[in-house]
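The form predicted on its own is given below as one chain in structure tokens.
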Amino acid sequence: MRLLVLALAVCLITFLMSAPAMAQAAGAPDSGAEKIAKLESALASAQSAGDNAWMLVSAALVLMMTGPGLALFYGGLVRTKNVLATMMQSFFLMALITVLWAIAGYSLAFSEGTPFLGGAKYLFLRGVGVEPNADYAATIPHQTFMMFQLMFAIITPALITGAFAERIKFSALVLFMCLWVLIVYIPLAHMVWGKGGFLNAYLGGRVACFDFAGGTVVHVSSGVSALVCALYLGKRHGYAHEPMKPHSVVLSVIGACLLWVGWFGFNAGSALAASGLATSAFVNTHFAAAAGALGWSAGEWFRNGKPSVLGAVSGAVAGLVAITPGSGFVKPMPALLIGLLAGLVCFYMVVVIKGKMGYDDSLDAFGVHGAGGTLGALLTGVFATNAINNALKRPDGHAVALGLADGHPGQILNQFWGVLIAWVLAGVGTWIILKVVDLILGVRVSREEEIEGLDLTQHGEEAYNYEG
């Protein structure tokens, strides 16, 4: 029986020895090259599938800081009368720039065209599809790296709607931001991300200013506009006067809560890779709220002998927009001292200068982003290093030095100017489109309006039903 046994397990594994051997002849199997080329081409394919989930869901995070993170945190900062208009303004703009995006706004961002404006290529996204463009991400579909810009086309002007917040009229809101993001938004981002565009240091701009995820796009360009819009649409009545204390902070905190979370999306999702630069953002993004938050507090506990929650949660913003240009770019303890930094500076601004200047930014948009995303766009010239990101080569292969911490101090420079485009084309734009909007429209509302408040006045709907 034995001797059976043995004989059939020989049987088989000559069989099994022979198989491929009689497979080759009958032309069956692939040779030793083609086995690598399948094997290449299934771990190509393993690639683009994970790189595009990750900018998926992305895409989706930085939806959600719009909304609901933004709407409930600049809801929750305004009084009871006006928080549906102010919740309306984030929501409605997710509508109206999707719009505008896919008919010209990408195309004019991001195909190629002048140093300081794309081209008509993609309008009504013509040639936009799910193949890749190598020129921008080489493994996700060239669709996905578009929904991922609208993304943060959607919430730049929402930024600004917390300087104006409680007197704007509506239909004034809705013109400005259809010409806003024309004028202002579409060419920065172009000049700093698109193919030529003067700003953009990898796709062959003429001065190199690093923005990982939109220091001088979106923070800069939205807390200037900010400004501008505080001071000409003037100050709400009663303000400085009469109490405006925010209606819920609770809603403030859960919509900070969800900023915090979708800002992994915003910053580790614009490495365009599921990869260790998308990690090394998300750590940064991470480590720089959180000094941030310390810094504020720290400074409010110093000056008021207690900190406060508002304070908090502003400060983690804080530090969220001032680490969003260099979080591709720097290391971890540097992140963590931009956040503090931020944190600092920030509460200096909200509390002391604006206190000084007398303006109403109603909800601080310039006092944090205004004022953290020059911070960070300036002090990423100084911590960029290529240990971090080394994408940018020389002719000899080798990684070239990207800031101070590399020893190339004239990177500072460099995001001096990219700084000082984005103040004066927000400046100087967004004033001339409020003077537009105010022929046509009129931009306030009238001090009736204002004292019954916007939810009636503009929507015909109260927040909240005390009756039952």
Given for the second form:
Amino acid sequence: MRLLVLALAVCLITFLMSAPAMAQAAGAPDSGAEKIAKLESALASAQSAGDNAWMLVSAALVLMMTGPGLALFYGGLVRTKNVLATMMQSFFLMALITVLWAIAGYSLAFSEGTPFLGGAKYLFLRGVGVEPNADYAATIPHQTFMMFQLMFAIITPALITGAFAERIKFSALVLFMCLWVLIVYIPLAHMVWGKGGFLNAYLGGRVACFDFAGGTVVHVSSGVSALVCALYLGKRHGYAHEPMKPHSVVLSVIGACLLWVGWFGFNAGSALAASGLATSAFVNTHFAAAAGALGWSAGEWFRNGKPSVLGAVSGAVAGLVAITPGSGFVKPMPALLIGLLAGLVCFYMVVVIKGKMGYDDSLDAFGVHGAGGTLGALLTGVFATNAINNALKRPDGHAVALGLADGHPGQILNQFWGVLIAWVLAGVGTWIILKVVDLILGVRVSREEEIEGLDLTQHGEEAYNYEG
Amino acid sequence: MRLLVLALAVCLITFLMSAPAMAQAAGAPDSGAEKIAKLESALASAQSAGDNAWMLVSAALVLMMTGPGLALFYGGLVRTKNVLATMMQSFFLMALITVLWAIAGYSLAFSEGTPFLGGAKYLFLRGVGVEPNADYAATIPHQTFMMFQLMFAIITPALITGAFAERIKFSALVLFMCLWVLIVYIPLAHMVWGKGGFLNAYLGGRVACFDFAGGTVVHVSSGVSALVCALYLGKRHGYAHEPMKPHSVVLSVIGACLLWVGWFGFNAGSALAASGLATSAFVNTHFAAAAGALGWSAGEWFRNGKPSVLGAVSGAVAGLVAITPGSGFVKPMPALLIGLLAGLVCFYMVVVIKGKMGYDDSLDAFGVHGAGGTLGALLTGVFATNAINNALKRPDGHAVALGLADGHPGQILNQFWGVLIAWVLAGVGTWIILKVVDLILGVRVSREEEIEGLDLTQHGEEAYNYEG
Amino acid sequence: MRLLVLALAVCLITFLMSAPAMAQAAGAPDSGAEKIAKLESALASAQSAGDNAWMLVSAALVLMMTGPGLALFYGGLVRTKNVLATMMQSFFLMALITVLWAIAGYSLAFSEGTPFLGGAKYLFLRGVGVEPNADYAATIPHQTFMMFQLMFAIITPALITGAFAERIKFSALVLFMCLWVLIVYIPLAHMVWGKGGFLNAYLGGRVACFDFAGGTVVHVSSGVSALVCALYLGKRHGYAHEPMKPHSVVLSVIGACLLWVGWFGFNAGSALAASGLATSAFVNTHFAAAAGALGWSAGEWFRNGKPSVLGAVSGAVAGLVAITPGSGFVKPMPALLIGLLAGLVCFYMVVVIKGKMGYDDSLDAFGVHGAGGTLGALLTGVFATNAINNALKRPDGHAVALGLADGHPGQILNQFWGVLIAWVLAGVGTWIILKVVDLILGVRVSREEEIEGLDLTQHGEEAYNYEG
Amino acid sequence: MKKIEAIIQPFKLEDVKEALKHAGVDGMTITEVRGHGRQKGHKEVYRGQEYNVDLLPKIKVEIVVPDGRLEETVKTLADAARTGKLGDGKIFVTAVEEAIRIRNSDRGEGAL
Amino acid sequence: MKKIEAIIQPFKLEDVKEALKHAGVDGMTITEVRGHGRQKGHKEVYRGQEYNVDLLPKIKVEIVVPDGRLEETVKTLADAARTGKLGDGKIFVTAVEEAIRIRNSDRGEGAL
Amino acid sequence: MKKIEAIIQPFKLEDVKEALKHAGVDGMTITEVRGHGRQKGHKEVYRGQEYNVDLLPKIKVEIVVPDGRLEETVKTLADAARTGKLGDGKIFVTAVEEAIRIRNSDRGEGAL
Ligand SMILES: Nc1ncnc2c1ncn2[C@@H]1O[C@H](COP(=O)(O)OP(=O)(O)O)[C@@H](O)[C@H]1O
Ligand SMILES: Nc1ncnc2c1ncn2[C@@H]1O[C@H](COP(=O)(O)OP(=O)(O)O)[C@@H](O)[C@H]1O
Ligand SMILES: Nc1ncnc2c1ncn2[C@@H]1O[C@H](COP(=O)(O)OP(=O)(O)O)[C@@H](O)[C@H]1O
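Given the form predicted on its own above, I would also like to look at the protein as it appears in the form predicted in complex with its partner chain.
Zooming out: every chain and molecule, the one shown earlier first.
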């Protein structure tokens, strides 16, 4: 009995002695785990703050590309009598597409549906709140993603306006753009970027086409549509006979600079986070713009004996267009090369080919965005590398080989399919929409209105009243 | 004795055996706690980096709204002979108010004092360092907050300049603005946003008026003051007889675009963090601008048979004004509605009412900011919901019902009080200040100077010398 | 034996009883440590997101300073016939310097080498990836740092163009700028900011010269070079006889506003993080700009009886220039003072001294950047304080006394050495480069070309074709 | 036919136009010009560079009238353009030998 | 010598220039002017403020020709500028007493 | 009275103004015009679209003088405007029948 008592006592004492340890041990993990859970949630918030800061800025930058960027770039290139109408085409789209997007556009592009078109889940933005949508961007509010994408849906149709500047009826433009966004842009955006989209390399697409920031979705689609518009509408009255010099190259240079700056949001923002990938895209964007400006300038210096300012800025835009699809996939030196090629190719398209073909793409939306976008999309297949973008993993966790640079030449074919689909959809879609709009409203102003200018006839205003 | 020895031995062995556990247990929590403390401080730094990044950008964006944004928007609307003077009015305020703010303005608005005016604590920015001021914004340097608020104090008086464009004496403007910021703006800012302010819903105000980004503080105050200025100064010489067309609608469109882009900093920056709330405000801002542009354009299309570019941009600004107070309180669809209503109402104010009333609010500072701000402040009472902004908690931790949408119709009355106070303070204050300035310096230039233009007579320059 | 059994049993039981505690204790730290490690890496990512967001924005802002900012500021100041050529000088540098930087510039400036020039490590940006370079900025991708620095290398030569506006041959400009960046800018940048640079206060320099954002590297270097250029090229044809009024002060005001906004990226971005230091620099930048505008305006009001708009914006730029070196070292009130002094001194330089000396620094690159930069660099030695910037530690961990304000008057001498080196390098380097370029290409256009204008003769374009 | 060429103050254009309309004169052509005369100019200063601007903005109004309407038109115009201050401007009258309406090749006074 | 002063529609300038070139007329001076006549203007509205713009942009072409070339030049010009609509403009002919070529002080018809 | 109408190179305006001032000629009206003549223009290229610009910027100076001052004024003007190169411009002289000073309705040479 004594022994038992003793044993119990010993046990008790020992237990008590170790009790503090246990208590500590039992307490520490608990409160530690809590703290860690708290830290984890605080961390998610901190990560989101950084990424959201960048994405909000990016969205703002992309809006700035359309207005005042593109409005100025295009506005400077037309004649005085059409400058307001041209700027209005960009500005009004900022308003129009926003409403369309809020009601149905975002849902049709980004909710799950078929491989070719999204569904109705997000109509009226139901369910699109501040909680992240992990499919697209796990660290930023879903609405931030929605808003960023909206800015793309605004600028893309705005790019087309370059093709029918100085002769389209404003009412026709409004109808055309509504239909074009619904019929051409949204399906294409869904195919390339939407969950389950046919060409979406990341979210279950059948053909893995890489388009980081919109080579096909934005530039090929708008550029090809621009060509169709230019062909359908016909030349401006007096084209190639009367002088149609840009009324203010100064405005165009300002616009081009703002496009360049805004494009950082466009491309680096497409990383959807303030990550190293965003930096990569930022660097590539800048390098391609620079090389594009040099390329076009070199072409002009060689051909005309002097480089023009309009040429330099056009070249920068061409470089920016061409790097767009690959901006988050290629290394800096290839980015320089892509930009340089784009500068030269678009120069050749605009200066030589357009002259030979004889269509009147007033502001060269096709020559720059169509040609540059196609070139860039294909070169993405050449230079894309998982050294820059390793988001795509094999089942064993290794990064997938991306482009020819990674030893995957087949990617060029994938890119080709993406481009082809964009060409066909944009070409056919635009033609049909133009036909429909023409039947309903007529697309082109009368000869008299064209001579008087769109500012007065479509909007009842004059851009400049210096003598006042 | 043996037993005792045994017992002790047992205890010792057991103890030793459990010792490692204890050691570990004792060590782990300690070093873990340290690490966690370190993590917590690093986390605060990371959170602050994200939020500060966004807030610095927002401050920059709000400055950009004044210059070049507003300078261009207003500058384009006046006649050639007054464009520089008009731009100067915005630009000079960027300098003048900054110094005022550094010396006394910030302290009077944001340090604790009475419900109607702050105190002297922060004179010369004493004590305003990089440590956060948790009352206002816990995750960003106090100076960031001070700077962000300064940008608001700059643009608000700049908005008024639209009312007395083309006829005010520059020296009078300088004196007027100093007094106006001290007597009208700062008290109002303190009441609505300052700790202990009379209308501050969050920091101990008596009447809980919601004004997320300045519907009353910025737009009602400037708009109503503008009306008083327009009435006091009288019409421009030749008003309604000579043409006073905007000398460059192009400049105004650029300005409006920059205002739109900058407004993201204004409204989404008012979340004081790169949070989901910032995203909400960003979305609402954009939606209201878009709907406002469509609203005004629809009005013009209906009334004049064609929508003007100046109308579209004016409508966007009206939408932006109206959403400002509610941008961090309402859902996206109500934001669309608020914008649309603002576009229509401000169109009606400027085109119909102003014509009937006959005052010469040269650039429609009242018609857009006064009317739009009032409308927006009241509609905030209708649509504010804790589903978007749940910062206001009941003692039991539940979010307080905000507006009519949350089943709290009384908020509309609260909003009304806020608006009323702003109207009265701005109206009476401005009138008195004008009287005083008129006595000291005279507010209006002579008839000859007005005909020759303010650029030459007030600043000795001409805006354009193209023939050079 | 029983005792032994008993003892063992006791030990066992006791052990078992404490085992859970041990298990917990052993398990908790392990998984905690893992989690903490994970947290730490996640934290680094969150911190980086915030800082990178700010730095990408800053880089974009600094690019915006050159185009459209400086392009507009300078473009507005020249005559109509030279506006495009002037804008081109800024724009083309955006392209040219980028390629130079990618190939060799960054390496020569920022890889380790001698105290006077960097090495070849980063040629073609080898090894410059997304991993941070802890020497320069531990929390952002190395490429972000490289890109931010590139934007500085672009704007610095662009500032010089103000000196030979309206008379330089474009081909000569291209060659001159390539050489100037290689021979003047890069060595200076390496000395002040490069690891092991002679003047680098933080990374092993011999003379601790403080230059937060480029007072010597950017402004003294470009300003002094501008003076040499103005002297070498001689006056414009018709200088002081024909009127050479700014063709559009409006453009210059827009440009100055964009410079002001962009300068936040320039100075606050030089904190290389979205930290409290960035906020300090932001505040100082804004305050100095404001005070500079007031200073210059006061000078004009006193001298001419009225303040001009061009004067106010010039003063703001002067304030911005002068605060640049000290923006991350001084308190807000001294920043106000520095700005005010800069406004007055640069006003005096441009209005009085230049007139007396008789050189034709067309756009006052020397009067503003040379004088303002020198003033600011010296005043940094006066007002720099470790209350704002405590990065420099003594071995005992205390912050080093920085300027006179901290009781370290010797710093003014250090600053003087920095300024002197910059003056000499810029002065001698520029003179030699001009000589070489003149021999190869000729630097100045012919009298006929100058009369016809650079737009037509160098680029084959006209800026405005309003009559179109 | 006579051509009346009036150099007037820009801010008087509206008044002149109205007065002429009342007087039944419809056709006119205006040009933005700059004039130098007794009216003294003003000083402009750009960064310390002073310019004495002595070419001031004016509007030139050209009206071709039948001989019979000359005096009346000149008087109407001058009255409407007068402020009584230096710089009000001048009116010059020259002979026009022929006038042709491009639209239909009408000639002479009927073409006005 | 005679001075031909034609007010034409701006968009006709190119045609007129070409026609004159074909007709061997080389020297001319053009000015941007605004004209008021039978052609009715248009309404512009800025924020509800309506303006009836009745001064429309025109181009004034001035050509001094030897007497012998007057008719031919006028005809060429008028034909090229004609659209047949209101607003086509007018041509006025006045006598020029002397012409001097600044470059070498040539005078008379030889100076043209 | 005579009207002297000179088309000169824009960059010569300052010299001409000064010379005229020295010669005691105060009143003048100038207009920005574009001229076409022997001086060949230049090529401009915008995105591959070439334009041969053959209308070059000129300044038109108009001076009405009493008959007696005609020759002196023309000479002064021509001398100041001369560079000796193509494009220097022309001077045309026409008769002015009447001049009226709007301010006070003075007429004739006294109104100049
Ligand atoms: N001799 C002249 N020839 C041509 N234009 C003249 C002449 N004198 C005056 N003018 C024009 O008339 C305008 C008014 O002349 P000014 O002498 O200033 O006033 P006022 O006619 O009242 O004496 C001048 O700005 C100029 O355009
Ligand atoms: N009497 C006039 N004097 C000067 N210019 C005139 C006169 N009548 C017409 N013009 C000019 O000719 C232009 C065309 O005249 P308008 O009456 O509109 O058409 P149309 O010549 O076909 O009848 C006017 O805009 C104006 O510039
Ligand atoms: N016949 C003319 N009628 C009207 N203006 C003319 C005529 N010939 C020349 N001019 C004007 O004179 C300017 C100079 O003429 P141009 O032939 O180039 O040089 P130059 O007078 O030295 O021979 C032209 O640009 C044009 O404005």
